Structure formats: structure tokens, C-alpha cells
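Below, in C-alpha cells: the form predicted alone, a single chain.
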Amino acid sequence: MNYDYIIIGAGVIGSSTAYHLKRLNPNFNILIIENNHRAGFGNTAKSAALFRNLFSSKTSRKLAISSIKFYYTIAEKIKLHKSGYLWLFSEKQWRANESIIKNLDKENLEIDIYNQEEIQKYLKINFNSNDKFPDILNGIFCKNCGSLSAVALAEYYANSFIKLGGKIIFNKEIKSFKLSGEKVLYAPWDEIKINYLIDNTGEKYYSKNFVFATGAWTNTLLSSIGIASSVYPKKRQLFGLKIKDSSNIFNKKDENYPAIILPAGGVYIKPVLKNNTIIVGCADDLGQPYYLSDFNANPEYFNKAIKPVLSYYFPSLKNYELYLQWAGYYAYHWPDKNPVIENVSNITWVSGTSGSGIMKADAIGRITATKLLDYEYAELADKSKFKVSDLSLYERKVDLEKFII
């Protein structure tokens, strides 16, 4: 069958894009090809599944705010839990970002600035610094943030897409592309496009247009046919700790505790206190390579990079068990860490979400669908307009995102 669009990847971005494209034009014949047996069971499922609207970039805030607004309309279906974020800053970090923080629309973002006394109402934490770890001066408490089921979100879009007449094929890995013509070398005047894809069983898939919603794998796939996607993969590891007594960290008996971002090394905590668990991760940067390897986490990484931070800021935290570990990949776009939606010939790629794809997936899907229809502006879930070319590479207009965890 010759499709109008084939979308590679049924993660949260690919599924959202397919749904919004089919919603905007139900007559399109659209196929999603997915490597896993369910939507959202690839890299999407490896996420910490947190969402927030606090970003330094106006672009990021716009994408996240509108997406979260939509998520609340389907809250039960995606297991949305509004627990908040508590982002802690050292004095140096606070001063460096003070101009950004002062210009945040606190009412619209639903945020409060916390001093040490207010932070202490939540946490039994060490505010002092030493040679390795910075002090804690202030915090930003973000009310309209929390967690959801990343898989449920991807499946919501995938199922909605199917209900509109879309088609998904699972357990198929794309192995190669067949470009137009039979040439080995291409002249500048040749019309070069993808004619069809070939999967791991040798089956061919023909389409007029191909959309790569392949996240951290985008550069690997597209560089083989001469496309510089400007997106690079970086491994992120997560660990589950079973804690016997949550009062070693938290000052309230409350299961509705916010996610916590510590000022050292990008270490963050997702409390799941109904299971006596905290999920911890680290947004490390320099020293971690940009390449794909596997989904395995290394306990030694926890011992060297995360455990010392937890022990310093929470000296009472003892008698916990490391019982769960996994890894996924951020798809980084350099230098601004905002998403990329670009096309060459009949090839479009949407990636570069830099760890916040779930938080922005609805807006990104709407914008990508609008770009495929060649419209200038996308309408987001909050009825605001977004200029599609702002996320392109050639006419890009975004501001740098600094708040990456």
C-alpha cells in the first residue's frame, strides 16, 4: 500500500503527531511503524514520567503550558498526579538565573519562591556547602507540575489515532531506506527522496512522505542518507530506592510530595511514598558521551554520582535498598535544547526534546502536523498560536533552555 504519510516511532511524540495529523485531515492514509509491541514501550517508557512548566526558555514554557493544559482534560486516562516540583538553587545558581526568575509570570506558572525556612517545612535537608556540594539558598515551588504515565499518554494518542482510521504496525524495525532511482552516486540535479523503507523481515513500505519521530536514534538513522539532524543521544540512568522511613527526608506525613531537584550535579528525586520508594536520577553533562549503547543502568554510577549527593543533603537517610534500575536516552538538540522539526525532500524529523518530550508532546505533535500540512501557524491546546518555522533549523527562532534535568 502506498501511504500519504509513514511515521516511524510510536513513542509519545510519534503518536501525538500521527493523531493530530489525522485529526486535521481525516482523509490522509497514515501508517505508524513501531519497533516495540505497544505504543510508548521504547524510550518513552524509560522516562521518569514527570511533567513541569518551569523552563528558562519562553519557547519551552509555551510548549509545556499548552500541553499540560490538554493533559488535565484526560487526567484519569493518563494517571496524571499533580504533586508539584521543588527546585532548589545554590546562591551561585540563584544569582546566575535571577534575571530569568524575576521575569517569570509567577501567577500564570503557579509558582512560589521559597526561602530556607519554607523549604524546611518540607524537607529535612542540609543547607550548608562544602568543597563538593553547593549550599541551598532558595527554591522555586511549582504547583502545576507532577507525574503521569508516559506509556498511557502514548497509548492515548495511538488509540485515538486508530479510532480516526489510522494504522499502526508493531514489532517492525526499520533497517534501511531506498532512495529514488537506482543510482549509487547522486548528482545535484537529481530529485532525491525516500521511495520506501525496508524492515527487519524484508518487507517494503511505500509512502509519499516519511516522518521520523525516532528520538535519540534520529541522527543514527538519518546521517546514513546525508541528513545532519542536529540531534544527539545521551544516556540517562534512573534508580529506585526502597526507604524504610520517609521521615528521614520529608517533614510531613504526606504521599503528595513534590519532585525535588537538588543543586548538586543535577540530581533529582521523584517520591513514590505510597510504595515507600524514591526514584533518583542525575542530569550529568560533561564526561558523558553522546552515543547509543543499551538500556542498562550501572549501580556503580549510582554509588559514585548520586549516593554521595543524597548522603550529603539528607544525612538522616539511611537503611535504604537499591532495588530497581534502568536507563533511557535524551535526544539533545545543540545548542539551544529546544525541539527540532525540520524537513528535507519528503523527509521530516521531529526530535531534540532534550529530556522534556513528555511535557511538551501535545504541542510538538500539533506543530509537526501543521508543518506537514504546510501551514504557517499551529493552534495549541490553550488556543495560542505558534509559528511553525520557529522550531526549524533554517528559520529557527527560540531562546536557550537552561533548566535541563
Ligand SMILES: Cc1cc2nc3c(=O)[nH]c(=O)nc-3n(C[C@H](O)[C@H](O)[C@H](O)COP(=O)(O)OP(=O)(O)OC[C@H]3O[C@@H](n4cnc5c(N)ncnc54)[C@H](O)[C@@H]3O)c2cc1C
Second form
Amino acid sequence: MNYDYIIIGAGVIGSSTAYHLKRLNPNFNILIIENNHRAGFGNTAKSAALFRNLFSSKTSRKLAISSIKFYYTIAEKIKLHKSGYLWLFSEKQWRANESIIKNLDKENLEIDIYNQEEIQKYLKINFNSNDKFPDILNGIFCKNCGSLSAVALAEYYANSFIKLGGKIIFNKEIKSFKLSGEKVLYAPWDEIKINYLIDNTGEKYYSKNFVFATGAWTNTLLSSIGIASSVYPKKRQLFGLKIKDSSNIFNKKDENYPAIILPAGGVYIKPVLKNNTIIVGCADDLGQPYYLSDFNANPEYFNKAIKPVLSYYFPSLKNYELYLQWAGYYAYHWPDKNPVIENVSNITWVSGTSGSGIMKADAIGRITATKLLDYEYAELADKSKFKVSDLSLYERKVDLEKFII
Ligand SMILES: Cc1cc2nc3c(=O)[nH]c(=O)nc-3n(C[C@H](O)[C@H](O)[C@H](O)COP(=O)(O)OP(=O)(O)OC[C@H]3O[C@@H](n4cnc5c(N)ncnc54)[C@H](O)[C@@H]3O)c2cc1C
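For comparison with the form predicted alone, please write out the form predicted together with the named molecule.
Following is the full complex, with the preceding chain placed first.
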């Protein structure tokens, strides 16, 4: 079979792209090849699966708002839980972001500014600073945010793609790509494209076009054929704490607590109180390398990078058991932390989701599909238009994302 498109990777981005491409042109023969046994079992499954519309960059907001709008229409299928987001700022952080915060369309985004008194209604928290950790001045509460099942979302797209006649092959890892002419050396005037892929069993896959929706693996794969993807993997770890008494953190008896972002070290909390659990993570920067290594979470990392922050802001939180831990990789596009959708020859790559690929997957899939069809503007789920080239590398037009965790 010579396909029109082969998409490598059935994460949330590859699955969304495949579905939207097939939806826009049902006549295309499209194949997804995935290393895992199910859609979304790469870094998609490793995510905290939180979604929010609160971003500093207009590009991020557009991608997230339209995607979230679509997710509400399939809420039950993807176990969407509207529990909110409470982003806490120190005085210094607040002042640094004041102009961005002032210009947020609070009504449309459904966000409220909380002072200490309002924060205290939710949280039993220490507002003061010490020599290590900053104070807490204000919070932004986003109502229209929450969590969902990231694997269910990837599978929703993968199944919708199959229903339209698309094909997925699981448990196959693409090991190499054969370029046109299969030469050892190429002259600058040679027309170079991928002719076919070879998987771990030696099977060959032919297609006119190849789409790398390979998340954190994108740079390793593409650099081998001379493409600098501009996407870099960074390890992220999450830890599940069984808490004996939620009133040590939360001031109301409620199972619907928002995700909390603390002002120190990028530490965040996803409450799953029906399981007496909080999931905690940390978005560190310098000191954490930009390359793929192992997928093991390290309890020492929890003890050194997360526990001190939790203990400081929640002094009553003492009785808990660390019972769950896992690690995955963000695919960062540095420095603007927005996705990259670029094309060279018959090769397109879509990655650089920078820790917010779940909440933006619908828009990213639509824009990638539109790029593959060579149209200038994509129509997003909220009917707004998005200029496809804005996410390219050559004609990139995005503003820096600062609200990254
Ligand atoms: C700890 C953590 C927390 C996160 N929290 C959130 C969050 O709360 N909200 C949010 O929106 N985002 C979050 N993210 C980011 C989110 O997980 C990613 O943005 C998203 O999953 C990216 O999707 P993807 O399809 O690009 O990548 P992936 O899901 O990794 O998909 C890529 C796929 O390509 C496949 N593949 C790679 N190489 C090959 C090959 N050679 N052959 C065949 N298949 C191949 C892989 O198996 C994989 O399935 C988090 C990420 C991590 C690690």
C-alpha cells in the first residue's frame, strides 16, 4: 500500500491530526504507526491531564480556549471534570505579570482575581515569605478549567479516525527512514524526500507524505536525517500522596477542589479527593537536562524539590504517604513554549506542545491537518480562524508563553 499520509505516533496529537485530516478529506489513505499497544500510551498517558484557558500568550489562549470548547461537547466520553484552577502569585510575580493580568478578558475566560481572604476560604495556606520561598499575594481562579482523561481523549480521536476508514498499526517502532535514491551522500541539488519507513520487524511502509507526531522523540528521530526540529525533551515527574485528612490543606469539605499552582519552584497540586489523593508535580528549569533518558520517577526528587515547598505553604500537611510516582517528558519549543508545526520536503512534524498538549490537542490537530492540505487558515472548534504559518519555524508569529508549569 502506498499511503497518502503516514502519521508516526498515536499520542493525543497524532490521533487528533489523523482524525481532522480524514474528516477534511475522507478519500485520503492514512495510516498511523504507533510503538505502544494503545493510543495515548506515550507521554499523553503520563500527563496530569489538567486543562486551563489561563495563559499569558494569545496564541496559547486561542489554542486552549477552542480545544476546551470542543472537549465540553464530548465531556462524558473523556471524563471531563470542571473543577477549576487556582494560580497563586507572590507579590513580585504579580507585579511582573500585572499588565498581562489586567488585559485578560476576565468575563469571557470566566476568571476571578482572589485576594488572601478569598484564597483562605479554599486553602489552609501560609501566605508569608521566608528566605527561600516567596509570599502569596493574590490568586487567579479559573472556573472553566479542570481535568480529563488524556488517554480517553487520544482514544476518542483514534476511534473517530478509524470510524472514518483510517488505519492504525500498534506495537511497531519506526527504526529508520529511507530517503530517495538511498544514497550515502546527497548533492545539494538532489531532491531529497522520505521514500519509506522501516519498523523494528523490518517491515517497510510507503507513503507520499510522512507526519512525525512523535512528541518528545521528535528531535532524536528527525536529527538523524538532517532536520533540526527545534523541539527538546525535558523530564517531568509526578507523585501521588495519600492524604489522611484533606482538611490539612483544604478549608471546605468538597470533592471538587481546583488544581493549585504554588508560587515556588513551579510546584502544582491536582486534588483527587475521592481517592484521598493529591498528585503533585514540579516544573523546574535549569539543572534538568534537555534530553531523553529513563522514565523512572525518583522519590529523592520529591523529597528535595517538592516536599519542602508543600511543607512550607501547608504546615498542617504532615500525615501522608507517597504511594504513586511516574515520569514522562515534555516536548518543549524553546524559547516561546508554543507548539511547532513545520514541513520540509514530504516530511511534516508537529510537536513542541511544551506541557500543554492535552488542553490544546484539538486545535493543534486541526491546524496540522490544514497545513497538510496546504490551506492558509485553519478553522478551530469555536469557529475562529488560525493562520497555519504562525506555528511554523520559518514564519513563526507567536508571543512568549510565561504561564508554564
Ligand atoms: C508529567 C507530565 C505532566 C503533564 N501534564 C499536562 C497537563 O496537565 N495538561 C496538558 O495539557 N499537558 C500536560 N502534559 C503534556 C502532555 O502530556 C503532552 O503535551 C502531550 O501528551 C503530547 O502529546 P503527543 O501526542 O505530542 O506526544 P505523545 O503522547 O508522547 O505521543 C507520541 C507518540 O509517538 C510514539 N512514537 C515515538 N517514536 C516512535 C517511533 N519511532 N515509532 C512509532 N511510534 C513512535 C510514542 O510511542 C507516542 O505514543 C504533561 C506531560 C508530562 C510528562
